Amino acid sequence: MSDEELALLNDLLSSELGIIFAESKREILESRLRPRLAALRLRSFRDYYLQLQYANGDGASERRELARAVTNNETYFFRESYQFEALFEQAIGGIKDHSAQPGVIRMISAGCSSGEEPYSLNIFARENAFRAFGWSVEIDAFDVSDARVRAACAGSYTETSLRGVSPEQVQRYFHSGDGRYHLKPMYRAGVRIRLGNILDRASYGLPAMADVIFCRNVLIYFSETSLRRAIANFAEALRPGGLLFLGHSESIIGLCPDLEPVRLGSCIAYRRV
(Lines of atoms letter the chains of each structure in order from A and count residues from 1; the text may use other names and numbers.)
(Lines give C-alpha, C1' and ligand atoms only; values in the text may rest on other atoms or scores of the structure.)
Protein backbone atom coordinates (compact mmCIF):
# COMPACT_ATOMS: atom_id res chain seq x y z
CA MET A 1 0.00 0.00 0.00
CA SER A 2 1.56 3.26 -1.13
CA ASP A 3 1.44 6.56 0.77
CA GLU A 4 -1.11 7.85 -1.74
CA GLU A 5 -3.33 4.78 -1.35
CA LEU A 6 -3.16 5.04 2.44
CA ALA A 7 -4.16 8.72 2.27
CA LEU A 8 -7.06 8.05 -0.10
CA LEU A 9 -8.43 5.19 1.96
CA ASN A 10 -8.02 7.10 5.22
CA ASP A 11 -9.93 10.02 3.74
CA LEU A 12 -12.80 7.71 2.81
CA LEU A 13 -12.70 5.82 6.11
CA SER A 14 -12.71 9.03 8.11
CA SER A 15 -15.71 10.49 6.28
CA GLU A 16 -17.69 7.23 6.26
CA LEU A 17 -16.79 5.59 9.57
CA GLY A 18 -14.83 8.19 11.50
CA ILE A 19 -11.74 5.99 11.81
CA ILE A 20 -8.19 6.40 10.49
CA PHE A 21 -5.19 4.10 10.25
CA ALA A 22 -1.99 5.89 11.17
CA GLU A 23 1.28 5.11 9.38
CA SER A 24 2.14 2.69 12.16
CA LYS A 25 -1.05 0.73 11.39
CA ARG A 26 -0.64 0.60 7.62
CA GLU A 27 0.10 -3.15 7.70
CA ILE A 28 -3.06 -3.78 9.74
CA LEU A 29 -5.18 -1.99 7.14
CA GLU A 30 -3.43 -3.91 4.36
CA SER A 31 -4.11 -7.25 6.02
CA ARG A 32 -7.78 -6.43 6.54
CA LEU A 33 -8.34 -5.29 2.96
CA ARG A 34 -6.30 -7.85 1.00
CA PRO A 35 -9.12 -10.43 1.11
CA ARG A 36 -11.42 -7.88 -0.53
CA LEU A 37 -8.89 -7.20 -3.28
CA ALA A 38 -8.63 -10.94 -3.87
CA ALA A 39 -12.41 -11.42 -3.88
CA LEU A 40 -12.86 -8.59 -6.39
CA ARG A 41 -9.78 -9.57 -8.44
CA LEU A 42 -8.27 -6.12 -8.10
CA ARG A 43 -4.59 -5.43 -8.59
CA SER A 44 -4.03 -2.53 -6.20
CA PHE A 45 -5.46 -0.65 -3.24
CA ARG A 46 -6.01 2.30 -5.57
CA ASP A 47 -8.25 0.09 -7.70
CA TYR A 48 -10.13 -0.84 -4.55
CA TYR A 49 -10.56 2.84 -3.64
CA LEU A 50 -11.98 3.52 -7.10
CA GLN A 51 -14.30 0.55 -6.71
CA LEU A 52 -15.61 2.07 -3.48
CA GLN A 53 -16.00 5.53 -4.98
CA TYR A 54 -17.27 5.11 -8.48
CA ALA A 55 -18.53 1.62 -9.31
CA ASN A 56 -22.14 1.73 -10.53
CA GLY A 57 -24.30 0.00 -7.97
CA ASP A 58 -21.40 -1.93 -6.43
CA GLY A 59 -19.84 0.90 -4.44
CA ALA A 60 -22.55 0.96 -1.76
CA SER A 61 -22.50 -2.80 -1.18
CA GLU A 62 -18.71 -2.83 -1.08
CA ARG A 63 -18.71 -0.06 1.50
CA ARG A 64 -20.68 -2.39 3.73
CA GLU A 65 -17.95 -4.99 3.23
CA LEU A 66 -15.38 -2.31 4.03
CA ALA A 67 -17.12 -1.51 7.33
CA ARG A 68 -17.13 -5.18 8.25
CA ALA A 69 -13.45 -5.56 7.39
CA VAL A 70 -11.96 -2.56 9.17
CA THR A 71 -14.10 -2.05 12.28
CA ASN A 72 -12.89 -3.51 15.54
CA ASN A 73 -15.24 -6.28 16.72
CA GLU A 74 -13.41 -7.18 19.93
CA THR A 75 -16.19 -7.53 22.49
CA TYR A 76 -17.58 -9.97 25.03
CA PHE A 77 -20.30 -10.22 27.65
CA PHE A 78 -19.86 -8.21 30.87
CA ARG A 79 -16.81 -6.34 29.55
CA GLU A 80 -15.93 -3.54 32.00
CA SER A 81 -18.99 -4.53 34.00
CA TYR A 82 -18.07 -2.15 36.83
CA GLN A 83 -19.68 0.57 34.69
CA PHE A 84 -22.97 -1.33 34.63
CA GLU A 85 -22.72 -1.75 38.40
CA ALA A 86 -22.08 1.97 38.91
CA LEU A 87 -25.01 2.85 36.67
CA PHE A 88 -27.56 0.72 38.51
CA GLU A 89 -26.17 1.02 42.03
CA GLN A 90 -25.37 4.74 42.13
CA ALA A 91 -26.93 6.62 39.22
CA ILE A 92 -30.30 5.02 38.56
CA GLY A 93 -32.13 7.11 41.16
CA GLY A 94 -31.06 10.39 39.59
CA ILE A 95 -31.88 9.06 36.14
CA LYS A 96 -35.44 8.27 37.18
CA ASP A 97 -35.84 11.71 38.74
CA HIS A 98 -34.98 13.48 35.49
CA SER A 99 -35.99 11.00 32.79
CA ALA A 100 -37.23 12.49 29.52
CA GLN A 101 -40.09 9.96 29.47
CA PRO A 102 -41.81 9.26 32.81
CA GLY A 103 -41.80 5.54 33.47
CA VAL A 104 -39.22 4.79 30.77
CA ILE A 105 -35.42 4.73 30.99
CA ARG A 106 -33.96 4.89 27.48
CA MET A 107 -30.43 3.69 26.88
CA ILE A 108 -28.34 3.61 23.70
CA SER A 109 -25.44 1.32 22.80
CA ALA A 110 -23.58 3.11 20.00
CA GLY A 111 -21.26 0.85 18.04
CA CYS A 112 -22.77 -2.30 19.54
CA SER A 113 -20.90 -4.78 17.31
CA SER A 114 -22.45 -8.26 17.68
CA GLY A 115 -24.62 -7.32 20.64
CA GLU A 116 -22.66 -8.37 23.70
CA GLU A 117 -22.75 -4.87 25.20
CA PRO A 118 -26.49 -4.07 24.90
CA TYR A 119 -27.44 -7.57 25.99
CA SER A 120 -25.12 -7.33 29.00
CA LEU A 121 -26.71 -4.00 29.84
CA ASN A 122 -30.16 -5.59 29.54
CA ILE A 123 -29.16 -8.45 31.83
CA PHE A 124 -27.96 -5.95 34.45
CA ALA A 125 -31.20 -4.00 34.07
CA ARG A 126 -33.25 -7.12 34.75
CA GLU A 127 -31.07 -8.20 37.66
CA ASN A 128 -31.49 -4.71 39.16
CA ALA A 129 -35.19 -4.32 38.37
CA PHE A 130 -35.88 -3.62 42.06
CA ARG A 131 -33.79 -0.43 41.77
CA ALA A 132 -35.96 0.78 38.89
CA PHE A 133 -39.23 -0.56 40.23
CA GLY A 134 -42.18 0.62 38.13
CA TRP A 135 -39.93 1.72 35.28
CA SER A 136 -39.18 -0.04 32.01
CA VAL A 137 -35.70 -0.03 30.49
CA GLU A 138 -35.53 0.28 26.70
CA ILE A 139 -32.21 -0.22 24.91
CA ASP A 140 -31.55 0.94 21.36
CA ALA A 141 -28.35 -0.42 19.82
CA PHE A 142 -26.77 0.21 16.44
CA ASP A 143 -23.65 -0.62 14.48
CA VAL A 144 -22.24 0.41 11.11
CA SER A 145 -21.62 -3.19 10.01
CA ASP A 146 -24.67 -5.03 8.68
CA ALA A 147 -22.93 -8.35 9.34
CA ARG A 148 -22.47 -7.43 13.02
CA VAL A 149 -26.08 -6.27 13.26
CA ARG A 150 -27.29 -9.60 11.87
CA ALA A 151 -25.14 -11.44 14.41
CA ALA A 152 -26.51 -9.29 17.23
CA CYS A 153 -30.10 -9.91 16.18
CA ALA A 154 -29.45 -13.66 16.13
CA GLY A 155 -28.27 -13.60 19.76
CA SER A 156 -26.10 -16.70 19.24
CA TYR A 157 -22.51 -16.78 20.53
CA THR A 158 -19.36 -18.86 20.90
CA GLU A 159 -17.28 -19.37 24.02
CA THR A 160 -15.09 -16.41 23.03
CA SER A 161 -17.97 -14.02 23.72
CA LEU A 162 -18.59 -15.67 27.09
CA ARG A 163 -15.06 -15.49 28.51
CA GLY A 164 -16.20 -12.96 31.12
CA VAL A 165 -19.20 -15.06 32.17
CA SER A 166 -19.13 -17.60 34.99
CA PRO A 167 -20.44 -21.15 34.40
CA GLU A 168 -23.41 -20.37 36.66
CA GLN A 169 -24.22 -17.26 34.62
CA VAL A 170 -23.93 -19.19 31.36
CA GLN A 171 -26.51 -21.65 32.62
CA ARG A 172 -28.77 -18.86 33.84
CA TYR A 173 -28.71 -16.60 30.77
CA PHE A 174 -28.11 -18.97 27.84
CA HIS A 175 -29.36 -22.10 26.15
CA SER A 176 -26.58 -24.22 24.66
CA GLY A 177 -26.77 -26.28 21.50
CA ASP A 178 -24.87 -26.98 18.28
CA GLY A 179 -21.67 -25.76 19.91
CA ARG A 180 -23.13 -22.28 20.44
CA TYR A 181 -24.79 -20.38 23.26
CA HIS A 182 -28.15 -18.74 22.60
CA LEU A 183 -29.26 -15.88 24.81
CA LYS A 184 -32.61 -16.64 26.41
CA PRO A 185 -35.54 -14.62 25.00
CA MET A 186 -36.26 -12.83 28.29
CA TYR A 187 -32.81 -11.23 28.19
CA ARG A 188 -33.21 -10.17 24.57
CA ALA A 189 -36.59 -8.53 25.16
CA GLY A 190 -36.44 -4.76 25.26
CA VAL A 191 -33.32 -4.50 23.07
CA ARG A 192 -33.75 -3.04 19.58
CA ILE A 193 -30.79 -3.51 17.24
CA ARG A 194 -30.38 -1.88 13.85
CA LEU A 195 -27.93 -0.47 11.35
CA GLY A 196 -26.58 2.95 12.29
CA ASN A 197 -23.52 5.15 12.37
CA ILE A 198 -22.03 6.98 15.35
CA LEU A 199 -21.40 9.97 13.05
CA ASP A 200 -25.01 10.07 11.84
CA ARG A 201 -27.21 12.13 14.16
CA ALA A 202 -30.34 10.33 12.93
CA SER A 203 -29.05 7.04 14.37
CA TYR A 204 -29.75 8.29 17.91
CA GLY A 205 -33.42 9.14 17.45
CA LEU A 206 -35.01 12.32 18.75
CA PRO A 207 -32.78 14.90 20.47
CA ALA A 208 -32.53 15.03 24.27
CA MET A 209 -34.41 11.75 24.74
CA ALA A 210 -31.60 9.38 25.81
CA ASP A 211 -30.98 8.89 29.53
CA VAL A 212 -27.78 6.88 29.06
CA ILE A 213 -25.39 6.28 26.15
CA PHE A 214 -22.68 3.63 26.07
CA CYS A 215 -19.99 3.99 23.39
CA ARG A 216 -16.97 2.08 24.58
CA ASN A 217 -13.62 1.31 22.97
CA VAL A 218 -14.67 2.87 19.67
CA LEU A 219 -13.52 6.48 19.79
CA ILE A 220 -9.85 5.51 20.16
CA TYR A 221 -9.89 4.70 16.43
CA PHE A 222 -11.46 8.02 15.39
CA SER A 223 -9.81 10.97 13.73
CA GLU A 224 -9.96 14.24 15.71
CA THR A 225 -12.62 15.67 13.40
CA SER A 226 -14.77 12.55 13.67
CA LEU A 227 -14.24 12.40 17.43
CA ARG A 228 -15.63 15.91 17.88
CA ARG A 229 -18.54 15.11 15.59
CA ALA A 230 -19.37 11.99 17.61
CA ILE A 231 -19.18 13.91 20.89
CA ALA A 232 -21.55 16.55 19.53
CA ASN A 233 -24.00 13.78 18.61
CA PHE A 234 -23.79 12.31 22.12
CA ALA A 235 -24.45 15.70 23.69
CA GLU A 236 -27.43 16.38 21.45
CA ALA A 237 -28.94 12.93 21.99
CA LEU A 238 -28.68 13.03 25.80
CA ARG A 239 -31.27 14.86 27.85
CA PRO A 240 -29.95 17.24 30.56
CA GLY A 241 -28.46 15.11 33.32
CA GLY A 242 -28.08 12.09 31.02
CA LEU A 243 -24.92 10.02 31.26
CA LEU A 244 -22.30 8.94 28.70
CA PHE A 245 -20.04 5.95 29.38
CA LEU A 246 -16.83 5.46 27.38
CA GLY A 247 -14.12 2.79 27.50
CA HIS A 248 -11.66 2.93 30.39
CA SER A 249 -8.85 4.17 28.10
CA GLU A 250 -10.96 6.88 26.46
CA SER A 251 -11.34 10.46 27.68
CA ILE A 252 -13.13 13.51 26.30
CA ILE A 253 -12.37 15.83 29.22
CA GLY A 254 -12.14 19.37 27.91
CA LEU A 255 -13.47 18.54 24.45
CA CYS A 256 -17.13 19.43 24.98
CA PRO A 257 -18.49 22.02 27.45
CA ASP A 258 -21.87 20.29 27.38
CA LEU A 259 -20.46 17.08 28.89
CA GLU A 260 -18.87 17.23 32.33
CA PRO A 261 -16.96 14.35 33.97
CA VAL A 262 -18.53 12.81 37.07
CA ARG A 263 -17.25 10.00 39.27
CA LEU A 264 -19.52 7.04 39.85
CA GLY A 265 -17.80 4.57 42.14
CA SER A 266 -14.62 3.41 40.43
CA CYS A 267 -15.45 4.84 37.00
CA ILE A 268 -15.76 8.19 35.25
CA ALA A 269 -18.88 9.04 33.24
CA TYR A 270 -19.88 12.24 31.46
CA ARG A 271 -23.04 14.10 32.36
CA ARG A 272 -25.00 16.34 30.00
CA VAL A 273 -25.05 19.75 31.69
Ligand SMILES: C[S@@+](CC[C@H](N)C(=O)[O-])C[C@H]1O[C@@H](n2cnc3c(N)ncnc32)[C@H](O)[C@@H]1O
Second form
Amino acid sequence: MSDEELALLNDLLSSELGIIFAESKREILESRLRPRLAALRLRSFRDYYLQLQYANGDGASERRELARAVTNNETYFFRESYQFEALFEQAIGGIKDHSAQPGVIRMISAGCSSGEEPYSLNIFARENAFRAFGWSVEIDAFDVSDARVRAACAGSYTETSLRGVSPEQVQRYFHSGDGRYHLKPMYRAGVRIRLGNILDRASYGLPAMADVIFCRNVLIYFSETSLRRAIANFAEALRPGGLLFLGHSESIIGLCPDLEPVRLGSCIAYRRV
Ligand SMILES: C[S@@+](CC[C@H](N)C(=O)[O-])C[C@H]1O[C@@H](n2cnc3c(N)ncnc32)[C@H](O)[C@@H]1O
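Form predicted alone done, so how does the form predicted together with the ligand look?
Whole complex next, starting from this chain.
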Protein backbone atom coordinates (compact mmCIF):
# COMPACT_ATOMS: atom_id res chain seq x y z
CA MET A 1 0.00 0.00 0.00
CA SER A 2 1.54 3.29 -1.09
CA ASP A 3 1.58 6.48 0.99
CA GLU A 4 -1.08 7.95 -1.28
CA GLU A 5 -3.33 4.89 -0.90
CA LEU A 6 -2.94 4.94 2.88
CA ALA A 7 -3.87 8.64 2.95
CA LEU A 8 -6.92 8.14 0.69
CA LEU A 9 -8.21 5.18 2.70
CA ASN A 10 -7.56 6.94 6.00
CA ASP A 11 -9.59 9.97 4.82
CA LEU A 12 -12.48 7.72 3.94
CA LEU A 13 -12.23 5.58 7.08
CA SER A 14 -12.03 8.62 9.32
CA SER A 15 -15.07 10.33 7.82
CA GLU A 16 -17.17 7.14 7.53
CA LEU A 17 -16.24 5.21 10.67
CA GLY A 18 -14.00 7.51 12.69
CA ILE A 19 -11.12 5.06 12.51
CA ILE A 20 -7.62 5.88 11.32
CA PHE A 21 -4.57 3.65 10.76
CA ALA A 22 -1.26 5.29 11.69
CA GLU A 23 1.78 4.74 9.50
CA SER A 24 2.93 2.00 11.92
CA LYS A 25 -0.39 0.14 11.39
CA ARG A 26 -0.21 0.19 7.58
CA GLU A 27 0.47 -3.56 7.37
CA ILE A 28 -2.51 -4.34 9.57
CA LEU A 29 -4.78 -2.31 7.28
CA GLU A 30 -3.27 -4.05 4.25
CA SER A 31 -3.86 -7.51 5.67
CA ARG A 32 -7.44 -6.67 6.61
CA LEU A 33 -8.28 -5.29 3.16
CA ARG A 34 -6.44 -7.79 0.98
CA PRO A 35 -9.30 -10.34 1.09
CA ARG A 36 -11.66 -7.59 -0.18
CA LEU A 37 -9.35 -6.84 -3.10
CA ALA A 38 -9.25 -10.54 -3.93
CA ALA A 39 -13.03 -10.93 -3.64
CA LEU A 40 -13.60 -7.96 -5.95
CA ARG A 41 -10.71 -8.88 -8.28
CA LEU A 42 -9.14 -5.47 -7.86
CA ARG A 43 -5.47 -4.87 -8.51
CA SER A 44 -4.65 -2.06 -6.13
CA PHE A 45 -5.79 -0.36 -2.93
CA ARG A 46 -6.41 2.73 -5.04
CA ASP A 47 -8.94 0.75 -7.12
CA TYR A 48 -10.53 -0.40 -3.88
CA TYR A 49 -10.79 3.21 -2.69
CA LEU A 50 -12.45 4.19 -5.98
CA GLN A 51 -14.86 1.26 -5.68
CA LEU A 52 -15.89 2.44 -2.21
CA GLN A 53 -16.13 6.03 -3.26
CA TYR A 54 -17.88 5.89 -6.58
CA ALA A 55 -19.47 2.52 -7.40
CA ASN A 56 -23.26 2.86 -7.52
CA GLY A 57 -25.11 0.66 -5.09
CA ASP A 58 -22.13 -1.63 -4.66
CA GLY A 59 -20.25 1.19 -2.95
CA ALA A 60 -22.78 1.12 -0.10
CA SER A 61 -22.69 -2.65 0.33
CA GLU A 62 -18.90 -2.63 0.14
CA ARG A 63 -18.84 -0.05 2.94
CA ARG A 64 -20.54 -2.62 5.15
CA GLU A 65 -17.80 -5.10 4.22
CA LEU A 66 -15.26 -2.41 4.99
CA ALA A 67 -16.70 -1.84 8.49
CA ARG A 68 -16.52 -5.59 9.14
CA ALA A 69 -12.95 -5.80 7.85
CA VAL A 70 -11.29 -2.86 9.58
CA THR A 71 -12.88 -2.83 13.03
CA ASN A 72 -11.24 -4.41 16.06
CA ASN A 73 -14.08 -6.22 17.84
CA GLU A 74 -12.23 -7.55 20.88
CA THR A 75 -14.50 -7.71 23.95
CA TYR A 76 -15.56 -10.00 26.81
CA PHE A 77 -18.08 -10.16 29.63
CA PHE A 78 -17.45 -7.97 32.71
CA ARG A 79 -14.56 -6.15 31.04
CA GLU A 80 -13.47 -3.24 33.28
CA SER A 81 -16.39 -4.09 35.55
CA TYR A 82 -15.15 -1.69 38.26
CA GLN A 83 -16.96 0.95 36.19
CA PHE A 84 -20.26 -0.92 36.47
CA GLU A 85 -19.69 -1.20 40.24
CA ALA A 86 -18.97 2.53 40.51
CA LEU A 87 -22.08 3.33 38.50
CA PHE A 88 -24.45 1.19 40.55
CA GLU A 89 -22.87 1.71 43.96
CA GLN A 90 -22.11 5.42 43.78
CA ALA A 91 -24.00 7.18 41.01
CA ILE A 92 -27.38 5.51 40.69
CA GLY A 93 -29.03 7.70 43.36
CA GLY A 94 -28.10 10.91 41.53
CA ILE A 95 -29.17 9.43 38.22
CA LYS A 96 -32.63 8.62 39.58
CA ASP A 97 -32.98 12.14 41.03
CA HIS A 98 -32.38 13.78 37.66
CA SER A 99 -33.66 11.16 35.22
CA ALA A 100 -35.16 12.54 32.00
CA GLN A 101 -37.96 9.97 32.24
CA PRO A 102 -38.92 9.09 35.85
CA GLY A 103 -39.03 5.31 36.35
CA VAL A 104 -36.59 4.58 33.52
CA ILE A 105 -32.79 4.66 33.56
CA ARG A 106 -31.69 4.85 29.95
CA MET A 107 -28.21 3.70 28.96
CA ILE A 108 -26.28 3.45 25.71
CA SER A 109 -23.51 1.05 24.78
CA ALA A 110 -21.80 2.68 21.78
CA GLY A 111 -19.52 0.29 19.90
CA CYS A 112 -21.06 -2.72 21.65
CA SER A 113 -19.35 -5.35 19.45
CA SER A 114 -20.99 -8.77 19.98
CA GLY A 115 -22.99 -7.62 23.01
CA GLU A 116 -20.79 -8.59 25.96
CA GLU A 117 -20.72 -4.98 27.23
CA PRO A 118 -24.47 -4.15 27.18
CA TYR A 119 -25.37 -7.60 28.51
CA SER A 120 -22.83 -7.28 31.35
CA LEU A 121 -24.35 -3.90 32.15
CA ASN A 122 -27.81 -5.46 32.16
CA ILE A 123 -26.65 -8.25 34.48
CA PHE A 124 -25.23 -5.64 36.88
CA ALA A 125 -28.48 -3.68 36.70
CA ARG A 126 -30.47 -6.78 37.65
CA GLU A 127 -28.08 -7.74 40.44
CA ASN A 128 -28.38 -4.18 41.79
CA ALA A 129 -32.13 -3.79 41.25
CA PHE A 130 -32.57 -3.07 44.97
CA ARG A 131 -30.65 0.20 44.49
CA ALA A 132 -33.25 1.46 42.02
CA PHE A 133 -36.32 -0.38 43.23
CA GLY A 134 -39.31 0.07 40.92
CA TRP A 135 -37.14 1.51 38.11
CA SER A 136 -36.44 -0.20 34.82
CA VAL A 137 -33.09 -0.07 33.05
CA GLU A 138 -33.23 0.18 29.26
CA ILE A 139 -30.07 -0.25 27.22
CA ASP A 140 -29.69 0.82 23.60
CA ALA A 141 -26.60 -0.79 22.13
CA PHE A 142 -25.18 -0.29 18.66
CA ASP A 143 -22.18 -1.12 16.52
CA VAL A 144 -21.09 -0.18 13.02
CA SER A 145 -20.23 -3.79 12.08
CA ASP A 146 -23.33 -5.67 10.90
CA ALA A 147 -21.64 -9.01 11.66
CA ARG A 148 -21.11 -7.97 15.32
CA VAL A 149 -24.69 -6.72 15.57
CA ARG A 150 -25.96 -10.10 14.37
CA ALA A 151 -23.74 -11.87 16.92
CA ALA A 152 -25.00 -9.57 19.69
CA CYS A 153 -28.62 -10.27 18.75
CA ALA A 154 -27.93 -14.02 18.89
CA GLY A 155 -26.59 -13.76 22.47
CA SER A 156 -24.59 -16.99 22.08
CA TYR A 157 -20.93 -17.10 23.14
CA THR A 158 -17.78 -19.21 23.35
CA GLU A 159 -15.50 -19.51 26.38
CA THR A 160 -13.33 -16.66 25.07
CA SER A 161 -16.11 -14.21 25.87
CA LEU A 162 -16.47 -15.67 29.36
CA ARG A 163 -12.86 -15.36 30.50
CA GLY A 164 -13.82 -12.76 33.12
CA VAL A 165 -16.77 -14.75 34.45
CA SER A 166 -16.55 -17.22 37.36
CA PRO A 167 -17.98 -20.78 36.95
CA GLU A 168 -20.82 -19.86 39.37
CA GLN A 169 -21.69 -16.82 37.30
CA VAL A 170 -21.62 -18.87 34.10
CA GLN A 171 -24.17 -21.25 35.63
CA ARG A 172 -26.31 -18.40 36.80
CA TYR A 173 -26.41 -16.29 33.66
CA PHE A 174 -26.04 -18.81 30.78
CA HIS A 175 -27.54 -22.01 29.42
CA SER A 176 -24.78 -24.17 27.94
CA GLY A 177 -24.92 -26.63 25.07
CA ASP A 178 -22.98 -27.50 21.86
CA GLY A 179 -19.86 -25.96 23.40
CA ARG A 180 -21.58 -22.57 23.45
CA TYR A 181 -23.09 -20.43 26.18
CA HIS A 182 -26.47 -18.82 25.60
CA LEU A 183 -27.34 -15.82 27.74
CA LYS A 184 -30.59 -16.48 29.63
CA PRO A 185 -33.56 -14.48 28.30
CA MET A 186 -34.03 -12.51 31.53
CA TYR A 187 -30.55 -10.97 31.06
CA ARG A 188 -31.27 -10.11 27.45
CA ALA A 189 -34.57 -8.41 28.20
CA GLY A 190 -34.28 -4.62 28.15
CA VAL A 191 -31.31 -4.57 25.75
CA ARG A 192 -32.04 -3.30 22.22
CA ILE A 193 -29.31 -3.84 19.66
CA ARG A 194 -29.02 -2.13 16.30
CA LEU A 195 -26.64 -1.14 13.55
CA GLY A 196 -25.45 2.40 14.30
CA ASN A 197 -22.55 4.75 13.88
CA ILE A 198 -21.09 6.88 16.66
CA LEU A 199 -20.51 9.64 14.09
CA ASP A 200 -24.19 9.73 13.12
CA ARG A 201 -26.28 10.86 16.05
CA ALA A 202 -29.57 9.93 14.30
CA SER A 203 -28.45 6.29 14.06
CA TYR A 204 -28.45 5.85 17.87
CA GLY A 205 -32.22 5.39 17.65
CA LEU A 206 -32.86 6.80 21.14
CA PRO A 207 -36.46 7.34 22.21
CA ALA A 208 -35.35 9.88 24.86
CA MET A 209 -32.19 11.46 26.25
CA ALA A 210 -29.71 9.07 27.84
CA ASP A 211 -28.71 8.99 31.51
CA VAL A 212 -25.50 7.03 30.92
CA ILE A 213 -23.31 6.27 27.90
CA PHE A 214 -20.61 3.60 27.77
CA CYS A 215 -18.20 3.95 24.87
CA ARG A 216 -15.15 1.94 25.80
CA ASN A 217 -12.15 0.87 23.76
CA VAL A 218 -13.56 2.44 20.60
CA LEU A 219 -12.29 6.03 20.49
CA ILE A 220 -8.62 4.94 20.79
CA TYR A 221 -8.86 4.02 17.11
CA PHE A 222 -10.38 7.37 16.06
CA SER A 223 -8.78 10.33 14.28
CA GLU A 224 -8.84 13.56 16.28
CA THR A 225 -11.54 15.14 14.10
CA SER A 226 -13.78 12.10 14.50
CA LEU A 227 -13.08 11.91 18.24
CA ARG A 228 -14.34 15.49 18.61
CA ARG A 229 -17.43 14.71 16.54
CA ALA A 230 -18.09 11.56 18.57
CA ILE A 231 -17.95 13.32 21.92
CA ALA A 232 -20.06 16.24 20.66
CA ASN A 233 -22.67 13.61 19.69
CA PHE A 234 -22.46 12.01 23.15
CA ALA A 235 -22.85 15.41 24.82
CA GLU A 236 -25.97 15.98 22.73
CA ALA A 237 -27.43 12.54 23.52
CA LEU A 238 -26.89 12.85 27.30
CA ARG A 239 -29.29 14.74 29.54
CA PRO A 240 -27.68 17.34 31.87
CA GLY A 241 -25.96 15.48 34.72
CA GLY A 242 -25.76 12.28 32.63
CA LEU A 243 -22.52 10.28 32.66
CA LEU A 244 -20.12 9.12 29.94
CA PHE A 245 -17.74 6.21 30.64
CA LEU A 246 -14.72 5.59 28.38
CA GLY A 247 -12.12 2.80 28.44
CA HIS A 248 -9.36 3.12 31.04
CA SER A 249 -6.74 4.22 28.48
CA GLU A 250 -9.00 6.84 26.90
CA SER A 251 -9.32 10.46 28.01
CA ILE A 252 -11.21 13.47 26.68
CA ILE A 253 -10.14 15.92 29.38
CA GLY A 254 -10.13 19.42 27.86
CA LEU A 255 -11.69 18.32 24.58
CA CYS A 256 -15.34 19.15 25.22
CA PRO A 257 -16.50 21.90 27.62
CA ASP A 258 -19.90 20.19 27.96
CA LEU A 259 -18.38 17.05 29.52
CA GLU A 260 -16.50 17.55 32.80
CA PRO A 261 -14.45 14.81 34.46
CA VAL A 262 -15.77 13.46 37.78
CA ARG A 263 -14.25 10.84 40.06
CA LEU A 264 -16.47 7.88 40.93
CA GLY A 265 -14.63 5.55 43.30
CA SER A 266 -11.57 4.34 41.43
CA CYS A 267 -12.67 5.55 38.01
CA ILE A 268 -13.13 8.75 36.07
CA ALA A 269 -16.38 9.43 34.22
CA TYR A 270 -17.51 12.55 32.35
CA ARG A 271 -20.60 14.44 33.45
CA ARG A 272 -22.78 16.43 31.06
CA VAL A 273 -22.82 19.96 32.48
C1 LIG B 1 -12.64 -3.09 20.67
S2 LIG B 1 -14.38 -3.20 20.49
C3 LIG B 1 -14.92 -2.69 22.10
C4 LIG B 1 -16.23 -3.35 22.51
C5 LIG B 1 -16.74 -2.95 23.90
N6 LIG B 1 -17.10 -1.56 23.92
C7 LIG B 1 -15.70 -3.25 24.94
O8 LIG B 1 -15.09 -2.32 25.49
O9 LIG B 1 -15.46 -4.43 25.24
C10 LIG B 1 -14.72 -1.75 19.49
C11 LIG B 1 -16.06 -1.81 18.76
O12 LIG B 1 -16.40 -0.50 18.28
C13 LIG B 1 -17.02 -0.63 17.02
N14 LIG B 1 -16.92 0.64 16.29
C15 LIG B 1 -15.82 1.19 15.71
N16 LIG B 1 -16.14 2.35 15.13
C17 LIG B 1 -17.47 2.54 15.34
C18 LIG B 1 -18.39 3.56 14.97
N19 LIG B 1 -18.02 4.62 14.23
N20 LIG B 1 -19.68 3.45 15.37
C21 LIG B 1 -20.09 2.37 16.09
N22 LIG B 1 -19.26 1.36 16.45
C23 LIG B 1 -17.97 1.45 16.09
C24 LIG B 1 -16.28 -1.77 16.36
O25 LIG B 1 -17.03 -2.36 15.32
C26 LIG B 1 -16.04 -2.72 17.55
O27 LIG B 1 -17.03 -3.71 17.63
